[in-house]
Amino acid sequence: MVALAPPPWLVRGARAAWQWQWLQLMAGLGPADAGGRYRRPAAAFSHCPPLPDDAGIPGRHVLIVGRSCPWAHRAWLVWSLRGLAPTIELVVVEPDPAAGRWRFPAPFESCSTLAELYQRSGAAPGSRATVPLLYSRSQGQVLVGESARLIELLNRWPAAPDAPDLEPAAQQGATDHWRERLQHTVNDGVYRCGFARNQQAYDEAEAALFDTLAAAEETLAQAPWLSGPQLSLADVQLFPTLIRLELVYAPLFGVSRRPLWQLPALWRWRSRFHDLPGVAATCCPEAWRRDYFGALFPLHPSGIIPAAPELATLVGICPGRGGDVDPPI
């Protein structure tokens, strides 16, 4: 028996209905402006507080992250690179896709979900409960929940004498420049591509993304790190996006025009960063793929997790470059 194609009127009706439903779902997932461009909502607890008086005292502070969140990943990286485990406890929350929230694996401060902790800390009604955040046990309060400000605070946190300073004074101007550009065109840029409501919004975001990656390629062909000879917060901001590129963002958000192996300096930079002490332990590719493909229903209704390359193949020798890989710096 030959299966008959559905009649054209049914196809048109189904497409119109799905387009309408998709727009409703996307409105909740990722707000957009009138031109269909994704706009990330402001985070609660977005101010950068001064260094607490009890900073550096064990047992007083907790860094809360989620494995799949790239914004949390940058805070986790600073915590790891600067060796802050002795004074800041790390708590990893788990996604609850059915409820669209983060939950604690075990009760934390009498809270079972991150939303409860936000409410107890005085977040405005309707605020999104997001990771990362730094919590003060002594104050019973979220101190900061905006990742860009949080990594600055963690860089000032008391640490061992050999802990890296990720805001080297001689590179401050270049670091600030890269951080600002990356935030809008790369870190948020992949989401602006994936959550675009129309072709023009996608084209603008995709062009800006690859323009910035091309600029980073030029810079890294001349220097080991983005803002100069020393590792900085600019590198920390770029890594969580680039390490997810082939595994999540290219297939799910449609940012596959130029694979990273065609940008060999960026490829080598990513490998060097991954080889830094403690970085590999913050990379959880199975969780990334499970959470992105499983939770972003409007972008991937089937929930099927497609096959992907092993992470080890993405942080090794650049294809076609032989042994041309810079040593860790």
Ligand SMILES: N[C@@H](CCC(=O)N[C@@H](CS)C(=O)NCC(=O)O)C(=O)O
Given for the second form:
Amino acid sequence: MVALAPPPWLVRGARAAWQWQWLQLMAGLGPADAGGRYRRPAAAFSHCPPLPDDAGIPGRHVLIVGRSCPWAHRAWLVWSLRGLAPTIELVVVEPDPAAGRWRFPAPFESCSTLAELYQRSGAAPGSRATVPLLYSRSQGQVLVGESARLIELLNRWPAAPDAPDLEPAAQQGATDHWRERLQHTVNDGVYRCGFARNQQAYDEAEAALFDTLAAAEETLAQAPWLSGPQLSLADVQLFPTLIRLELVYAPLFGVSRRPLWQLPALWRWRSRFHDLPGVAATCCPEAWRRDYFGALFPLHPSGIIPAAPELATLVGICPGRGGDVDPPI
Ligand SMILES: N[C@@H](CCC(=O)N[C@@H](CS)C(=O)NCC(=O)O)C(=O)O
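Please give the other form, namely the form predicted in complex with the named molecule, since only the form predicted alone has been shown so far.
Complete assembly follows, chain above in first position.
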């Protein structure tokens, strides 16, 4: 049977209709400025509260995360690296893509969805109910819902004497510098690429992303961690984005100009970070791929989850370097 090509007028009409529909659907994913650049909406409970008086008392606080969310991943990492399980319970919510919200696996404080918990805590009606968040059982209240502030709080949380300080004083300037740059150009940067409404908005975000990765590559050729000899919150911020790169962001958001094997210092850094105690348990590649490819309908209407490399092959020896191992840094 011979398939007939559709007539040009039909193709033109379908393109225009699809472009209009696509822009409507993208508005549901997030706002854009007049130039078509994605602008992440502000989080509720975004201030950094002081350390609560009952911090460190078991049973009082709960960290709520979702497996696929990179912002939640950074909080989960600090919780894990600092060994906070004895005093902060971890609750993992599940996505409900049809309703576009997070659900508790079992009722939590009588709530079945995260949105209910936000409302009960006094969030403005219509505000987003996002992960991660830290909840106080004694106050019956969300304490903080913005990951950048939350990881600072978790770094000050009472912990065992050998728990790492992820804001080492001698590296504070470099840590702050990297955190600020990563937040905009890398952590949010991949979303700015994927959610761009036009070519120019994408080109700007993509250039800024790879500029920062090139700078990180240079830095990591000289030092084991981004802001110096000690691990810091800067490394914690970079990891959730880079560990999702080949599995989700390169194929879905179009950030494939330099595959990570072409940035060998970053590749080795990623493997080193992944080998830290407790980190592997925070990585859930199947959930990442299912949630991103399944839920971001306007970017991937078929919902088909493409095959991908095993995570284990992304955290071993760098393929671009013929079995190269860590240089003495
Ligand atoms: N600025 C927030 C962003 C968190 C965020 O956007 N989380 C997403 C998942 S990756 C979410 O929960 N979205 C639910 C919604 O927007 O309704 C933070 O860093 O904590």
